[in-house]
Amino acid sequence: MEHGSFTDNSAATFSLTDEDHTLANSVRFTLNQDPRVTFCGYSIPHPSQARVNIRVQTTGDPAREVLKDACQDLMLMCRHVRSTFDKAVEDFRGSNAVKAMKIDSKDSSDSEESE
(Lines of atoms letter the chains of each structure in order from A and count residues from 1; the text may use other names and numbers.)
(Lines give C-alpha, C1' and ligand atoms only; values in the text may rest on other atoms or scores of the structure.)
Protein backbone atom coordinates (compact mmCIF):
# COMPACT_ATOMS: atom_id res chain seq x y z
CA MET A 1 0.00 0.00 0.00
CA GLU A 2 1.28 3.42 -0.91
CA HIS A 3 0.70 6.51 1.21
CA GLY A 4 1.64 9.73 -0.52
CA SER A 5 0.54 12.98 -2.00
CA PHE A 6 -1.48 13.26 -5.17
CA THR A 7 0.44 16.38 -6.16
CA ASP A 8 4.01 15.33 -5.29
CA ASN A 9 5.01 11.88 -6.56
CA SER A 10 8.61 12.32 -5.43
CA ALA A 11 7.84 11.38 -1.82
CA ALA A 12 5.81 8.46 -0.53
CA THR A 13 5.56 5.91 2.26
CA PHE A 14 5.02 2.29 1.30
CA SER A 15 3.49 -0.16 3.76
CA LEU A 16 4.55 -3.79 3.23
CA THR A 17 2.68 -6.51 5.07
CA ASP A 18 4.13 -9.84 6.23
CA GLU A 19 7.68 -8.40 6.18
CA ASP A 20 10.28 -7.52 8.78
CA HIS A 21 13.77 -6.00 9.19
CA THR A 22 15.32 -8.50 6.78
CA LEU A 23 13.64 -7.15 3.67
CA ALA A 24 13.26 -3.58 4.90
CA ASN A 25 16.94 -3.08 5.66
CA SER A 26 17.93 -4.66 2.33
CA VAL A 27 15.56 -2.39 0.41
CA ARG A 28 16.76 0.62 2.39
CA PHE A 29 20.38 -0.21 1.57
CA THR A 30 19.58 -0.61 -2.14
CA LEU A 31 17.57 2.62 -2.23
CA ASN A 32 20.40 4.55 -0.59
CA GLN A 33 22.72 3.45 -3.42
CA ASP A 34 20.48 5.21 -5.96
CA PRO A 35 21.54 8.81 -6.65
CA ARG A 36 17.88 9.76 -7.26
CA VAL A 37 17.09 9.12 -3.58
CA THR A 38 17.43 12.04 -1.15
CA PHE A 39 15.98 10.21 1.86
CA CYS A 40 15.07 6.64 2.65
CA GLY A 41 14.18 5.03 5.94
CA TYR A 42 11.94 2.39 7.37
CA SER A 43 10.04 1.73 10.54
CA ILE A 44 8.11 -1.10 12.07
CA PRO A 45 5.01 0.42 13.68
CA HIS A 46 4.61 -2.30 16.31
CA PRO A 47 6.67 -5.42 17.06
CA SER A 48 3.60 -7.65 17.11
CA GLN A 49 2.56 -6.59 13.61
CA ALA A 50 4.30 -8.03 10.55
CA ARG A 51 4.32 -4.69 8.75
CA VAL A 52 7.08 -2.38 7.55
CA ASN A 53 6.75 1.24 6.44
CA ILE A 54 9.38 2.41 3.96
CA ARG A 55 9.67 6.16 3.33
CA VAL A 56 11.23 7.29 0.04
CA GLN A 57 11.98 10.85 -1.07
CA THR A 58 13.58 11.46 -4.45
CA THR A 59 15.12 14.31 -6.41
CA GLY A 60 12.00 14.48 -8.57
CA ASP A 61 11.46 11.00 -10.03
CA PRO A 62 8.33 9.16 -8.90
CA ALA A 63 9.03 7.38 -5.61
CA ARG A 64 7.06 4.36 -6.79
CA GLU A 65 9.36 3.88 -9.81
CA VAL A 66 12.50 4.34 -7.73
CA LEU A 67 11.27 1.73 -5.23
CA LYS A 68 10.44 -0.66 -8.06
CA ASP A 69 13.93 -0.20 -9.55
CA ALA A 70 15.50 -0.80 -6.13
CA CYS A 71 13.54 -4.03 -5.70
CA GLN A 72 14.67 -5.22 -9.13
CA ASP A 73 18.30 -4.36 -8.25
CA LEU A 74 17.94 -6.26 -4.98
CA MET A 75 16.62 -9.32 -6.82
CA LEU A 76 19.64 -9.21 -9.15
CA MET A 77 21.98 -8.98 -6.15
CA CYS A 78 20.28 -11.96 -4.52
CA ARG A 79 20.56 -14.00 -7.72
CA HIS A 80 24.26 -13.17 -7.94
CA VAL A 81 24.89 -14.16 -4.32
CA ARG A 82 22.96 -17.41 -4.81
CA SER A 83 24.81 -18.38 -7.98
CA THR A 84 28.18 -17.50 -6.44
CA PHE A 85 27.38 -19.59 -3.37
CA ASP A 86 26.14 -22.54 -5.42
CA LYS A 87 29.30 -22.46 -7.54
CA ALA A 88 31.51 -22.32 -4.44
CA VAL A 89 29.71 -25.33 -2.94
CA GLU A 90 30.06 -27.23 -6.23
CA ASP A 91 33.78 -26.36 -6.44
CA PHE A 92 34.32 -27.41 -2.82
CA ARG A 93 32.55 -30.72 -3.31
CA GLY A 94 34.64 -31.39 -6.42
CA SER A 95 37.91 -30.60 -4.69
CA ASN A 96 40.06 -32.91 -2.61
CA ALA A 97 39.22 -30.89 0.49
CA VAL A 98 36.12 -32.98 1.13
CA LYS A 99 38.11 -36.21 0.97
CA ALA A 100 40.84 -34.77 3.20
CA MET A 101 38.25 -33.83 5.81
CA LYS A 102 36.87 -37.39 5.77
CA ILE A 103 33.32 -36.12 5.41
CA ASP A 104 30.86 -38.95 4.99
CA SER A 105 27.29 -38.72 3.81
CA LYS A 106 26.17 -40.71 6.88
CA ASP A 107 25.59 -39.09 10.25
CA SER A 108 28.84 -38.93 12.25
CA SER A 109 27.16 -40.63 15.22
CA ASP A 110 26.38 -43.65 13.00
CA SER A 111 30.00 -44.01 11.96
CA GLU A 112 31.23 -43.79 15.55
CA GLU A 113 28.87 -46.57 16.65
CA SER A 114 30.08 -48.88 13.89
CA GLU A 115 33.74 -48.51 14.93
Second form
Amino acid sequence: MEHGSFTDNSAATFSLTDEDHTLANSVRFTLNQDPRVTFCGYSIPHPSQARVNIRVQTTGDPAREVLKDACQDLMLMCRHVRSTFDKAVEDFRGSNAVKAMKIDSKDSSDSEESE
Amino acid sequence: MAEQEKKFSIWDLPDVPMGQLPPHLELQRSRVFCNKDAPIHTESIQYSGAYSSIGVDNSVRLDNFCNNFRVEVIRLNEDDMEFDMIGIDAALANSFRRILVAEVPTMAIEKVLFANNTSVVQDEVLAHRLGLVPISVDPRLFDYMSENDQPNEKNTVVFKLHVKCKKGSPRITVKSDELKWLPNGSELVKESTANSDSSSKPETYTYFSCSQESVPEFVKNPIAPKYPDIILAKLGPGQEIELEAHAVKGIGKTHAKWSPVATAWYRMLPEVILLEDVEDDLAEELKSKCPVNVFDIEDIGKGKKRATVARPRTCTLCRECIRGEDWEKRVALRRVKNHFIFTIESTGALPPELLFTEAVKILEDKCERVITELS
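Rather than the form predicted on its own that you just supplied, could I have the structure of the form predicted together with its partner chain?
Okay, now the whole complex, with that chain kicking things off.
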Protein backbone atom coordinates (compact mmCIF):
# COMPACT_ATOMS: atom_id res chain seq x y z
CA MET A 1 0.00 0.00 0.00
CA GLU A 2 1.55 3.21 -1.09
CA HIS A 3 0.75 6.72 0.00
CA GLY A 4 2.37 9.40 -2.08
CA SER A 5 1.46 12.37 -4.22
CA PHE A 6 0.27 11.69 -7.74
CA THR A 7 2.46 14.36 -9.27
CA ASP A 8 5.74 13.60 -7.54
CA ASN A 9 6.50 9.88 -7.32
CA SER A 10 10.00 10.25 -6.00
CA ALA A 11 8.81 10.35 -2.39
CA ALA A 12 6.35 7.86 -0.94
CA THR A 13 5.39 6.04 2.21
CA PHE A 14 4.75 2.30 1.93
CA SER A 15 2.54 0.67 4.53
CA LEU A 16 3.23 -3.07 4.89
CA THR A 17 0.97 -5.34 6.90
CA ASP A 18 2.11 -8.41 8.86
CA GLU A 19 5.66 -7.07 9.10
CA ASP A 20 7.83 -5.82 11.94
CA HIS A 21 11.41 -4.78 12.67
CA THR A 22 12.76 -8.02 11.19
CA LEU A 23 12.16 -7.05 7.59
CA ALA A 24 11.88 -3.28 7.98
CA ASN A 25 15.32 -2.72 9.49
CA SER A 26 17.02 -4.88 6.85
CA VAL A 27 15.19 -3.09 4.02
CA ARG A 28 16.09 0.27 5.53
CA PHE A 29 19.74 -0.80 5.61
CA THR A 30 19.80 -1.77 1.94
CA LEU A 31 17.87 1.37 1.00
CA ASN A 32 20.43 3.53 2.73
CA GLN A 33 23.22 1.97 0.69
CA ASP A 34 21.59 3.07 -2.56
CA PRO A 35 23.07 6.41 -3.70
CA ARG A 36 19.73 7.44 -5.28
CA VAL A 37 18.08 7.68 -1.85
CA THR A 38 18.07 11.00 0.00
CA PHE A 39 16.00 9.86 2.96
CA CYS A 40 14.65 6.56 4.19
CA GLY A 41 13.26 5.35 7.48
CA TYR A 42 10.60 3.15 8.97
CA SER A 43 8.19 3.45 11.85
CA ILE A 44 5.76 1.16 13.60
CA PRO A 45 2.53 3.10 14.26
CA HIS A 46 1.45 0.86 17.14
CA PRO A 47 3.26 -2.14 18.60
CA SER A 48 0.12 -4.23 18.94
CA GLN A 49 -0.66 -3.87 15.26
CA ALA A 50 1.62 -5.68 12.83
CA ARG A 51 2.08 -2.78 10.42
CA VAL A 52 5.21 -0.95 9.26
CA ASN A 53 5.46 2.36 7.41
CA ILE A 54 8.57 2.69 5.25
CA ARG A 55 9.31 6.21 3.95
CA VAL A 56 11.51 6.60 0.86
CA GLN A 57 12.62 9.87 -0.72
CA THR A 58 14.84 9.72 -3.79
CA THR A 59 16.75 12.04 -6.11
CA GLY A 60 14.17 11.76 -8.87
CA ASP A 61 13.69 8.04 -9.48
CA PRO A 62 10.26 6.62 -8.62
CA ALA A 63 10.28 5.52 -4.98
CA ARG A 64 8.54 2.26 -5.86
CA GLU A 65 11.38 1.20 -8.18
CA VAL A 66 14.01 2.11 -5.63
CA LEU A 67 12.27 0.05 -2.96
CA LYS A 68 11.95 -2.88 -5.32
CA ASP A 69 15.66 -2.66 -6.14
CA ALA A 70 16.50 -2.57 -2.45
CA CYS A 71 14.44 -5.68 -1.80
CA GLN A 72 16.16 -7.42 -4.73
CA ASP A 73 19.54 -6.48 -3.32
CA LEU A 74 18.53 -7.81 0.07
CA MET A 75 17.45 -11.10 -1.50
CA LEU A 76 20.77 -11.42 -3.33
CA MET A 77 22.65 -10.63 -0.13
CA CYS A 78 20.70 -13.34 1.69
CA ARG A 79 21.50 -15.87 -1.03
CA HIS A 80 25.16 -14.98 -0.83
CA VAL A 81 25.11 -15.31 2.98
CA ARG A 82 23.51 -18.71 2.65
CA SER A 83 26.01 -20.03 0.12
CA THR A 84 29.00 -18.67 2.05
CA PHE A 85 27.67 -20.22 5.25
CA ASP A 86 27.09 -23.61 3.63
CA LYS A 87 30.58 -23.61 2.21
CA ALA A 88 32.08 -22.64 5.57
CA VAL A 89 30.22 -25.48 7.31
CA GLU A 90 31.44 -27.94 4.68
CA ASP A 91 35.01 -26.72 5.02
CA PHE A 92 34.81 -27.01 8.78
CA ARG A 93 33.44 -30.54 8.57
CA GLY A 94 36.08 -31.46 6.01
CA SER A 95 38.96 -30.12 8.07
CA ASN A 96 37.63 -31.88 11.16
CA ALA A 97 37.45 -35.17 9.31
CA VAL A 98 41.02 -34.71 8.07
CA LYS A 99 42.19 -33.97 11.62
CA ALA A 100 40.50 -37.11 12.93
CA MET A 101 42.07 -39.17 10.15
CA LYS A 102 45.50 -37.72 10.89
CA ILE A 103 45.22 -38.64 14.55
CA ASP A 104 44.15 -42.16 13.63
CA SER A 105 46.98 -42.68 11.16
CA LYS A 106 49.52 -41.27 13.62
CA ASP A 107 48.36 -43.76 16.28
CA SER A 108 48.55 -46.69 13.90
CA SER A 109 51.98 -45.67 12.59
CA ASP A 110 53.29 -45.30 16.15
CA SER A 111 52.11 -48.78 17.06
CA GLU A 112 53.70 -50.13 13.88
CA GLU A 113 57.04 -48.55 14.74
CA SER A 114 57.03 -49.97 18.24
CA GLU A 115 56.48 -53.46 16.83
CA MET B 1 48.78 26.49 28.80
CA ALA B 2 49.87 28.34 25.69
CA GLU B 3 48.74 31.92 25.29
CA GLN B 4 48.44 31.64 21.58
CA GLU B 5 46.28 28.98 20.02
CA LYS B 6 48.30 26.92 17.61
CA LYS B 7 46.72 27.33 14.22
CA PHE B 8 45.87 23.85 12.97
CA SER B 9 45.01 23.42 9.34
CA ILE B 10 43.60 20.31 7.76
CA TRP B 11 45.95 20.77 4.83
CA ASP B 12 48.83 20.04 7.17
CA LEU B 13 47.69 16.49 7.66
CA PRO B 14 49.59 13.86 5.71
CA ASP B 15 48.03 12.94 2.43
CA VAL B 16 45.19 10.45 2.75
CA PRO B 17 44.45 8.65 -0.52
CA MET B 18 41.26 9.89 -2.17
CA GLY B 19 38.25 7.73 -1.47
CA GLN B 20 39.42 6.73 1.98
CA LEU B 21 38.52 8.25 5.26
CA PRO B 22 41.19 9.75 7.51
CA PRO B 23 42.12 7.17 10.14
CA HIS B 24 40.32 8.79 13.07
CA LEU B 25 37.05 8.88 11.13
CA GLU B 26 37.54 5.34 9.90
CA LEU B 27 37.96 4.28 13.50
CA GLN B 28 34.73 6.04 14.45
CA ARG B 29 32.90 4.42 11.57
CA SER B 30 34.03 0.88 12.19
CA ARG B 31 34.48 0.58 15.96
CA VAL B 32 32.34 1.05 19.06
CA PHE B 33 34.44 2.75 21.75
CA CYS B 34 33.63 1.11 25.08
CA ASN B 35 34.50 3.76 27.61
CA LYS B 36 34.36 3.52 31.36
CA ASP B 37 30.97 5.15 31.66
CA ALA B 38 29.18 4.26 28.44
CA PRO B 39 29.89 3.12 24.87
CA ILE B 40 30.09 5.79 22.15
CA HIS B 41 29.89 5.68 18.34
CA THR B 42 27.42 2.81 18.62
CA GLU B 43 25.25 3.73 15.64
CA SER B 44 26.24 2.22 12.31
CA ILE B 45 26.72 4.89 9.64
CA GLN B 46 24.75 3.38 6.78
CA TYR B 47 23.77 6.41 4.73
CA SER B 48 25.52 6.32 1.39
CA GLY B 49 26.11 10.05 1.36
CA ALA B 50 27.37 10.32 4.93
CA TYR B 51 30.86 11.39 3.95
CA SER B 52 30.02 13.10 0.68
CA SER B 53 31.35 16.46 1.91
CA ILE B 54 34.85 15.04 2.00
CA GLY B 55 34.30 13.08 -1.16
CA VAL B 56 34.15 9.55 0.27
CA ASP B 57 31.47 7.14 -0.94
CA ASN B 58 30.00 5.22 1.98
CA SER B 59 27.73 2.98 -0.04
CA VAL B 60 28.29 -0.77 0.10
CA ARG B 61 27.42 -2.05 -3.30
CA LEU B 62 26.36 -5.63 -3.71
CA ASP B 63 29.64 -6.74 -5.31
CA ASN B 64 31.61 -5.12 -2.49
CA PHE B 65 29.51 -6.99 0.02
CA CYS B 66 29.96 -10.30 -1.77
CA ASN B 67 33.73 -9.85 -1.92
CA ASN B 68 34.20 -8.84 1.68
CA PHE B 69 31.73 -11.15 3.39
CA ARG B 70 33.21 -14.15 5.21
CA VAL B 71 31.90 -16.87 7.50
CA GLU B 72 34.14 -18.90 9.81
CA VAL B 73 32.76 -21.79 11.82
CA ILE B 74 34.38 -22.12 15.23
CA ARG B 75 32.40 -24.94 16.80
CA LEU B 76 29.77 -27.27 15.38
CA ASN B 77 28.08 -29.96 17.47
CA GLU B 78 24.83 -31.80 17.12
CA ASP B 79 22.98 -29.26 19.25
CA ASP B 80 24.87 -25.99 19.13
CA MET B 81 27.23 -24.06 16.96
CA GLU B 82 29.34 -20.92 17.10
CA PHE B 83 30.40 -19.10 13.97
CA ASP B 84 31.73 -15.69 12.92
CA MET B 85 30.15 -13.47 10.31
CA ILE B 86 32.49 -10.76 9.03
CA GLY B 87 31.40 -7.92 6.79
CA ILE B 88 27.71 -7.84 7.67
CA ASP B 89 25.75 -5.09 9.34
CA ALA B 90 23.93 -5.23 12.66
CA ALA B 91 20.54 -4.83 10.93
CA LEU B 92 20.93 -8.08 8.99
CA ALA B 93 22.44 -9.96 11.95
CA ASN B 94 19.54 -8.92 14.15
CA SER B 95 17.03 -9.94 11.49
CA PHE B 96 18.56 -13.42 11.37
CA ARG B 97 18.45 -13.65 15.15
CA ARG B 98 14.81 -12.53 15.29
CA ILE B 99 13.81 -15.04 12.63
CA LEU B 100 15.68 -17.85 14.39
CA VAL B 101 13.84 -17.20 17.62
CA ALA B 102 10.36 -16.42 16.35
CA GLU B 103 9.74 -17.48 12.77
CA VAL B 104 11.39 -20.80 11.99
CA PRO B 105 8.62 -23.42 12.34
CA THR B 106 8.71 -26.56 14.49
CA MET B 107 6.28 -29.20 15.71
CA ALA B 108 4.92 -28.99 19.24
CA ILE B 109 1.98 -30.53 21.08
CA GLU B 110 -1.07 -28.29 20.79
CA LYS B 111 -4.21 -30.30 21.61
CA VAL B 112 -4.37 -32.84 24.42
CA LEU B 113 -7.33 -35.19 24.72
CA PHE B 114 -7.68 -36.55 28.22
CA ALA B 115 -9.32 -39.94 28.80
CA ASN B 116 -8.41 -40.14 32.46
CA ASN B 117 -6.40 -37.95 34.82
CA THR B 118 -6.56 -38.76 38.51
CA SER B 119 -3.13 -37.32 39.32
CA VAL B 120 -2.46 -34.23 41.41
CA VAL B 121 -1.35 -32.34 38.29
CA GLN B 122 -4.33 -30.52 36.80
CA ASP B 123 -5.36 -31.14 33.18
CA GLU B 124 -4.37 -27.74 31.91
CA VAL B 125 -1.06 -27.72 33.75
CA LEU B 126 -0.16 -31.11 32.33
CA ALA B 127 -1.21 -30.01 28.85
CA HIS B 128 0.95 -26.92 29.16
CA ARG B 129 3.94 -29.02 30.20
CA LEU B 130 3.39 -31.39 27.30
CA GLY B 131 3.38 -28.46 24.90
CA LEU B 132 6.83 -27.38 26.02
CA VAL B 133 8.43 -30.80 25.39
CA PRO B 134 10.74 -30.57 22.31
CA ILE B 135 9.99 -33.18 19.66
CA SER B 136 12.74 -34.38 17.33
CA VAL B 137 10.99 -34.38 13.99
CA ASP B 138 11.80 -32.42 10.84
CA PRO B 139 9.06 -29.78 10.55
CA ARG B 140 9.68 -29.34 6.83
CA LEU B 141 7.93 -32.65 6.18
CA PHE B 142 4.64 -31.31 7.54
CA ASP B 143 2.12 -28.67 6.56
CA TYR B 144 0.48 -26.05 8.68
CA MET B 145 -2.97 -26.87 9.99
CA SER B 146 -5.55 -24.12 9.93
CA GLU B 147 -8.83 -23.93 11.83
CA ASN B 148 -10.93 -25.58 9.13
CA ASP B 149 -8.54 -28.40 8.33
CA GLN B 150 -9.08 -31.96 9.46
CA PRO B 151 -6.15 -33.41 11.38
CA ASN B 152 -4.50 -35.84 8.97
CA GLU B 153 -1.15 -37.51 8.52
CA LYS B 154 0.31 -34.47 6.74
CA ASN B 155 -0.23 -31.97 9.52
CA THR B 156 -0.48 -33.84 12.83
CA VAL B 157 1.71 -36.12 14.92
CA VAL B 158 -0.14 -38.12 17.55
CA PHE B 159 1.36 -39.27 20.86
CA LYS B 160 -0.13 -41.43 23.59
CA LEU B 161 0.61 -41.37 27.28
CA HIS B 162 -0.84 -44.05 29.55
CA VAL B 163 0.69 -44.51 32.99
CA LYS B 164 -0.84 -46.09 36.04
CA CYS B 165 0.61 -46.35 39.50
CA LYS B 166 -0.64 -49.50 41.17
CA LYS B 167 -2.04 -49.42 44.65
CA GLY B 168 0.62 -50.43 47.14
CA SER B 169 3.59 -49.59 44.89
CA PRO B 170 5.78 -46.52 45.60
CA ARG B 171 5.32 -43.16 43.89
CA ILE B 172 6.45 -43.02 40.26
CA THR B 173 7.69 -40.15 38.13
CA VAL B 174 6.25 -39.84 34.64
CA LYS B 175 9.08 -38.92 32.28
CA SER B 176 8.83 -37.90 28.64
CA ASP B 177 9.94 -41.31 27.35
CA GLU B 178 6.44 -42.55 28.28
CA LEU B 179 5.10 -40.53 25.33
CA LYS B 180 4.61 -43.11 22.60
CA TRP B 181 4.24 -42.16 18.96
CA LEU B 182 1.12 -43.47 17.20
CA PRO B 183 1.93 -43.57 13.47
CA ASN B 184 -1.59 -44.63 12.57
CA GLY B 185 -3.35 -41.70 14.12
CA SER B 186 -5.67 -41.27 17.00
CA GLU B 187 -7.03 -44.28 18.85
CA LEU B 188 -9.66 -42.45 20.87
CA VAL B 189 -13.03 -43.15 19.38
CA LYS B 190 -15.39 -40.25 18.86
CA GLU B 191 -18.84 -40.71 20.28
CA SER B 192 -20.82 -40.87 17.08
CA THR B 193 -24.46 -39.97 16.83
CA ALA B 194 -27.23 -42.54 16.74
CA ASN B 195 -27.36 -43.03 12.97
CA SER B 196 -23.86 -44.37 12.69
CA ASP B 197 -23.47 -46.81 9.88
CA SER B 198 -22.22 -50.03 11.41
CA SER B 199 -19.16 -50.05 9.13
CA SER B 200 -15.90 -51.53 10.31
CA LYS B 201 -13.87 -48.46 11.32
CA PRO B 202 -15.19 -46.26 14.12
CA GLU B 203 -14.51 -42.57 13.78
CA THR B 204 -11.54 -41.20 15.72
CA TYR B 205 -10.28 -37.70 16.29
CA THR B 206 -7.86 -37.77 13.38
CA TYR B 207 -8.34 -38.80 9.79
CA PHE B 208 -5.17 -40.54 8.72
CA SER B 209 -5.47 -42.01 5.27
CA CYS B 210 -2.18 -43.86 5.54
CA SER B 211 0.26 -44.67 8.31
CA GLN B 212 3.07 -42.17 8.90
CA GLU B 213 5.44 -45.11 9.01
CA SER B 214 5.27 -45.28 5.24
CA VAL B 215 7.45 -42.18 5.06
CA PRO B 216 11.05 -43.44 4.95
CA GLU B 217 12.48 -40.70 7.16
CA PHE B 218 10.28 -41.79 10.03
CA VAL B 219 11.32 -45.42 9.69
CA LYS B 220 14.98 -44.43 10.11
CA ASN B 221 14.35 -41.98 12.96
CA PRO B 222 11.05 -42.69 14.66
CA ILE B 223 9.35 -39.61 16.03
CA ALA B 224 9.91 -39.17 19.76
CA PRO B 225 10.62 -36.42 22.27
CA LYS B 226 14.21 -35.28 21.95
CA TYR B 227 15.08 -35.75 25.62
CA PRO B 228 13.64 -38.88 27.32
CA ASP B 229 14.16 -37.68 30.86
CA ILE B 230 11.91 -34.64 31.12
CA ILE B 231 9.67 -34.98 34.19
CA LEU B 232 6.03 -34.51 33.20
CA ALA B 233 4.16 -35.49 36.36
CA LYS B 234 4.40 -37.58 39.51
CA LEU B 235 1.88 -40.25 40.45
CA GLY B 236 0.95 -41.64 43.81
CA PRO B 237 -0.53 -45.12 44.32
CA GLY B 238 -3.84 -45.59 42.59
CA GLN B 239 -3.44 -42.58 40.25
CA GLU B 240 -3.57 -42.85 36.50
CA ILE B 241 -3.01 -40.64 33.47
CA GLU B 242 -4.37 -41.60 30.06
CA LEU B 243 -4.20 -39.02 27.30
CA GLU B 244 -3.58 -38.44 23.64
CA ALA B 245 -1.57 -35.46 22.42
CA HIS B 246 -1.67 -33.96 18.92
CA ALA B 247 1.36 -32.02 17.74
CA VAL B 248 1.08 -29.45 14.96
CA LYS B 249 3.38 -27.07 13.11
CA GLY B 250 3.71 -23.51 14.33
CA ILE B 251 6.13 -20.61 14.77
CA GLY B 252 7.60 -19.04 17.88
CA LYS B 253 5.66 -15.82 17.34
CA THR B 254 2.41 -17.53 18.30
CA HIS B 255 3.79 -19.36 21.33
CA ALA B 256 7.32 -19.88 22.59
CA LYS B 257 6.90 -23.67 22.57
CA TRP B 258 7.35 -23.55 18.82
CA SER B 259 10.70 -21.78 18.98
CA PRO B 260 13.39 -24.10 17.52
CA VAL B 261 16.29 -22.60 19.48
CA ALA B 262 17.00 -22.76 23.17
CA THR B 263 18.30 -19.38 22.32
CA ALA B 264 20.34 -17.70 19.62
CA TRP B 265 22.53 -14.70 20.29
CA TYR B 266 25.37 -12.69 18.81
CA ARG B 267 28.02 -10.33 20.06
CA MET B 268 30.44 -8.03 18.29
CA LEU B 269 34.11 -9.00 18.32
CA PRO B 270 35.88 -7.23 21.19
CA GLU B 271 39.16 -5.47 20.46
CA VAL B 272 41.62 -4.68 23.23
CA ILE B 273 44.38 -2.24 22.28
CA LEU B 274 47.31 -1.17 24.44
CA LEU B 275 47.77 2.51 23.69
CA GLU B 276 51.18 2.69 25.29
CA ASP B 277 53.73 0.15 26.50
CA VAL B 278 52.70 -1.36 29.80
CA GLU B 279 55.82 -2.62 31.58
CA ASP B 280 56.97 -4.40 34.70
CA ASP B 281 54.76 -3.82 37.73
CA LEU B 282 52.00 -2.27 35.72
CA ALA B 283 52.06 -5.27 33.40
CA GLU B 284 51.68 -7.68 36.31
CA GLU B 285 48.85 -5.58 37.70
CA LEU B 286 47.08 -5.55 34.34
CA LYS B 287 47.39 -9.29 33.92
CA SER B 288 45.97 -9.97 37.37
CA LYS B 289 43.10 -7.55 36.90
CA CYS B 290 41.50 -9.36 33.99
CA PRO B 291 39.09 -12.14 35.10
CA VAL B 292 39.25 -14.01 31.79
CA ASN B 293 43.05 -13.77 31.21
CA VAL B 294 43.06 -11.65 28.11
CA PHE B 295 46.58 -10.37 28.79
CA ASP B 296 49.92 -12.17 28.85
CA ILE B 297 53.36 -11.14 30.00
CA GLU B 298 56.33 -11.38 27.67
CA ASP B 299 59.97 -10.79 28.42
CA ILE B 300 61.73 -8.19 26.33
CA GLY B 301 65.18 -8.80 27.69
CA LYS B 302 67.22 -6.95 30.35
CA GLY B 303 64.78 -8.24 32.98
CA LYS B 304 61.96 -6.04 31.74
CA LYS B 305 58.49 -7.41 31.12
CA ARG B 306 55.74 -6.15 28.88
CA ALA B 307 52.05 -6.94 28.69
CA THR B 308 50.50 -8.18 25.44
CA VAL B 309 46.94 -8.90 24.41
CA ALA B 310 46.75 -12.67 23.94
CA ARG B 311 43.07 -13.57 23.80
CA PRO B 312 40.93 -10.55 22.97
CA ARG B 313 38.08 -12.76 21.79
CA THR B 314 37.34 -14.00 25.30
CA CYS B 315 36.99 -10.46 26.62
CA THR B 316 33.62 -9.95 28.29
CA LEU B 317 34.05 -6.16 28.40
CA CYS B 318 33.81 -6.06 32.17
CA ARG B 319 36.02 -2.95 32.00
CA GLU B 320 38.14 -4.03 34.99
CA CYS B 321 41.27 -3.15 33.03
CA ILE B 322 40.23 0.49 32.66
CA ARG B 323 38.98 0.91 36.18
CA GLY B 324 41.24 2.96 38.40
CA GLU B 325 43.28 6.04 37.71
CA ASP B 326 45.20 6.46 34.48
CA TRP B 327 44.29 3.09 33.04
CA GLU B 328 42.03 4.61 30.42
CA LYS B 329 44.96 6.11 28.59
CA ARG B 330 46.84 2.82 28.54
CA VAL B 331 44.12 0.38 27.47
CA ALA B 332 41.41 0.99 24.85
CA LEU B 333 38.41 -1.31 24.69
CA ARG B 334 36.56 -1.39 21.41
CA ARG B 335 34.19 -3.53 19.44
CA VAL B 336 34.39 -4.21 15.71
CA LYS B 337 31.08 -3.13 14.21
CA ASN B 338 30.87 -5.58 11.34
CA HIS B 339 32.24 -8.77 12.94
CA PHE B 340 29.58 -10.83 14.72
CA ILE B 341 30.11 -13.95 16.80
CA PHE B 342 26.87 -15.89 16.47
CA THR B 343 25.91 -18.72 18.80
CA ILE B 344 22.91 -20.92 18.06
CA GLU B 345 21.65 -23.57 20.52
CA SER B 346 19.04 -25.85 19.00
CA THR B 347 16.37 -27.70 21.00
CA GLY B 348 16.68 -30.72 18.74
CA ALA B 349 14.16 -30.49 15.91
CA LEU B 350 16.74 -29.39 13.36
CA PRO B 351 20.56 -29.22 13.59
CA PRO B 352 21.82 -25.66 14.10
CA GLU B 353 23.36 -25.15 10.66
CA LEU B 354 20.06 -26.10 9.03
CA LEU B 355 18.25 -23.71 11.35
CA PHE B 356 20.38 -20.79 10.15
CA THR B 357 19.87 -21.74 6.52
CA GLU B 358 16.11 -21.88 7.06
CA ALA B 359 16.14 -18.48 8.76
CA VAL B 360 17.93 -16.89 5.79
CA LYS B 361 15.44 -18.54 3.42
CA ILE B 362 12.57 -17.06 5.42
CA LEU B 363 14.05 -13.55 5.07
CA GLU B 364 14.32 -14.10 1.32
CA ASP B 365 10.65 -15.15 1.20
CA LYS B 366 9.64 -12.00 3.05
CA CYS B 367 11.50 -9.86 0.52
CA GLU B 368 9.88 -11.72 -2.33
CA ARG B 369 6.45 -11.08 -0.85
CA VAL B 370 7.15 -7.37 -0.68
CA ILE B 371 8.42 -7.36 -4.28
CA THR B 372 5.34 -9.12 -5.62
CA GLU B 373 3.09 -6.76 -3.68
CA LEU B 374 4.90 -3.80 -5.16
CA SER B 375 4.76 -5.00 -8.73
